[in-house]
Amino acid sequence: MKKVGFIGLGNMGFFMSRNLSQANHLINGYDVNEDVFAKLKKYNIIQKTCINEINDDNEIIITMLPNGTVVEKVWNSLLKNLKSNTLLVDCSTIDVETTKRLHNMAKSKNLLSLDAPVSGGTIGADNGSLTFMVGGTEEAYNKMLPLFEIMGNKSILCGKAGSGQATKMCNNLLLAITMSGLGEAIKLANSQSLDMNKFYNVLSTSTGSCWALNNYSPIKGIGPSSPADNDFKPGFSSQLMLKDLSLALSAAAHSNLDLEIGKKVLKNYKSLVDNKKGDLDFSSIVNYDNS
């Protein structure tokens, strides 16, 4: 049994911390929304009333927070209260530059650190089937590996500090583009009055096959159960996809890359969010109308 601090018990952190507790690890949790503990109480998550109570009693501390500014503020507070070799793991999706700064902060205090953003959304968090894209040292990764195996079905040490975040950006850039392209194919199929079941059966087994169709079909009643079957309730929201695309396009700009398709897809997601549809699943982009 490990003593684990978990900061950020929202849509993702709720399930991740629950799964760790159910695997008999001792979880000390903190979230600004104290109401979440009413639901977590039955899973034996110990409520802490401030960040400073997530201290060196914990061997590993996990953060799952909305953005880099919040993560950096939390880590700055944590660093004052931790003993050497405590492992800090950030599972948030944030920019690479902030991530590298966090690793340097931890190293200066003789702490271990990992950036480990996830793929799989709330469904994967609930099922314990997340994929972790990890950046950091092998020592830190090996220490965290047993917990990764509880919260997910795959974790990959992608490279040095920041590599996990960089890999996540690339993954979600491709996912957003793929889902957008799938939407255009669906519109074309509908214009030709195709049978959607047969359309799915062909595409899912031919050169158009992709994860967005096979595992997360945006067509109601077609393929495995997905947000499309539940009025596009997330899942992984469009506003979160917009955030991830913004991180990817920002990183591209810093590297003097012009990602034309990525820019177009980002513009479409921004339009969704601006039109108050950001709380819908990202797969709702297939219904986007730019007319």
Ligand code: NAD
Contents of the next structure:
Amino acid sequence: MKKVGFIGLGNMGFFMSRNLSQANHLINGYDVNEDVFAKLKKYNIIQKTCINEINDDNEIIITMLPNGTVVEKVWNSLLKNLKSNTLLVDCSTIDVETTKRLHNMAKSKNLLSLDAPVSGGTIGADNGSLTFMVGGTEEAYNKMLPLFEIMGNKSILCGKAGSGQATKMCNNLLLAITMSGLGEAIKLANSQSLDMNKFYNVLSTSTGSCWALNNYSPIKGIGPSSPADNDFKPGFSSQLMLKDLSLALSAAAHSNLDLEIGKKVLKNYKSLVDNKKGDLDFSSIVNYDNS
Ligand code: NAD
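Show the form predicted in complex with the named molecule, please, because up to now only the form predicted on its own has appeared in this conversation.
The next block holds the full complex; its first chain is the one shown before.
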């Protein structure tokens, strides 16, 4: 049994911390929104009421927070309370530059650190089948591996500090593009009065098949259960997808890359969020008309 600090117990952190607790690890949890503990207490997650209570009692501390500004603030507070060799693991999706700063901060205090953003969404978090894309040292990765294996079914050490986040932003750029492309195929199918069950049966096993259709079908009542069956309640919100696309496009701009399709897809998500639909699942883009 390991003592683990878990900060950020929202849509993703809730399931991830629950799975660790159910595998007999002792979880000290902290979230600014105390309401999250109402559902977590029955899974033996111990509620800490301030960040200073997440201290060197914990061998490993995981953060699962909304963005880089919040993660940096939380890590800054944490670092004061930790003894050397404590392992800090950030599973949030944030920018590569902030991530590198976090690793440097940890190194200066003789702490181990990993960036380990995830893929698989709330469904993967719930059933313990996340993929972790990891950046950092082998020593830190090997220490975290038993916990990755509980929360996910795949973890890959992608390279040095920041490589996990860099891999994640490539993945989400592609996911936003495939979901948007799928939206166009669905609009075309509807315009041709196609039977959508048959459309799904064919495309999910043909060359057009993709994770967005096969695992997260945005067509209500068709394919596996998904946010489309629940009025597009997230899941993974459009607001968060806009954040991820912004990270990808800004990294591309820094490398003098012009990602034409990505820029168009980002514009559509921005319009959706500006129209107060950012709380809907990112797959709701298939029904959005940005004309
Ligand atoms: P969420 O908003 O549901 O959860 C974030 C939690 O952090 C909230 O409970 C919030 O109260 C808490 N929080 C905010 N500021 C805090 C602070 N200063 N101290 C302590 N707690 C604080 O978000 P989520 O959907 O769980 O996503 C978390 C991260 O995982 C994000 O970076 C997101 O991009 C990434 N992610 C999400 C999904 C998904 O499907 N939801 C998939 C992959 C990656």
